[in-house]
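Next up: a single chain in structure tokens, the form predicted on its own.
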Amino acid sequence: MFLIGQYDSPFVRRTAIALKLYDLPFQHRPWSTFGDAETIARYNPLLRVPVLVLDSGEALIDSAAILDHLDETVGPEKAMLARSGVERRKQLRTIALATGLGDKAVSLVYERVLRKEQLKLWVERCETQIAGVLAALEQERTAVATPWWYGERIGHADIAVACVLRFTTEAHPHLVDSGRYPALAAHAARCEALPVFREIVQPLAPPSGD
């Protein structure tokens, strides 16, 4: 199977890291949604990444759907998400906050580089949403005493938060103050120190506005 997308996307990166942690072999196709749009369209008409193309030829789109398939593949004992109940709902909420933050951070990048005249109201709304989610995640992480967000081993929530934090910090450094979010900064540092995070990484390369 192969994974489509560049690792500067927090969504592609979180998927690739999960594949590595699950010891599931894959090939990487670092195609750009702008430069390689026609190629990606063959697998996802939305022209979005990540896309995971299985050995059968089936193309899975959206990181949440891909990770759901991976969890099913490795089984509940190894899966990095609780199988059911309150714990699962809590983890999914943290992941939703992180990925929502990522969506807003990506939107702001496109607003900055693709629109000649930025819509001030939209920018302010995105920045307000980002600040609110960062504050909520900081409060959550501060209350956690275990090494990882939901226990003694890394999970999808940990990966999602770390990947989105890196992207947001690189794309919008004025919005992410490590002094204001010390628990999140410590969490990100713990994740980024892992070999798999050091392997699956790419400096942000935003699309050109030309």
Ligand SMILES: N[C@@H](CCC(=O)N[C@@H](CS)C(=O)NCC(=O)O)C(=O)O
The other form holds:
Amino acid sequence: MFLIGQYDSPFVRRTAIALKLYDLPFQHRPWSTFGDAETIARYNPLLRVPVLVLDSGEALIDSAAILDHLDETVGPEKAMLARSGVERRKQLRTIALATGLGDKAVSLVYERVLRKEQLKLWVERCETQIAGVLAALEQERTAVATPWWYGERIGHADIAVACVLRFTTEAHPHLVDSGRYPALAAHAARCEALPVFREIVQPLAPPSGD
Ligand SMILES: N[C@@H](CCC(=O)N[C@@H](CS)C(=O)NCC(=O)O)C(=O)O
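Would you mind generating the form predicted together with the ligand now that we have the form predicted on its own?
Next comes the full complex, this chain leading.
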């Protein structure tokens, strides 16, 4: 199977990190959503990454749907998401906050590079949403006593938060002052120190807008 997308995308990165942690072999196709749009269109008409193309040729789209399939593949014991109940709902909420923050941070990048004049109303709204989620995640992480967000082993929530934090910090450094979010900074440092995070990484290369 192969994974389409570059590792500067927090969504592609979280998918690749899960594949590695699950010991599922895959090939990487680092196609650009802008430069390689025609090639990506053959697998995803939405022109978005990540896309995971299975050996059968089936193309899975959206990081949440891809991870859902990977969880099913490795089974509930190994899956990095609680099987059911309140624990699963809490973890999904943290993931939704992190990936939603990622959506806003990506949106702001496009606003900056693709528009000649940024729409102030939209920029301010995204920045408010990013600040609100960072504050909420900071408060929640501060209350956690275990090494990982939901216990003794790493989960999708940990990975999502760390990948989105790195992306947002690189794309919009003025929005992520680590002094204001010490628990999130410590969380990110713990994740980024792991070999898999050091292997699956790419400095941000935003589209040029030309
Ligand atoms: N909800 C999607 C978001 C994926 C996403 O926004 N990917 C960006 C790259 S970071 C993309 O493909 N952007 C191109 C576009 O939307 O036109 C997921 O979780 O996979």
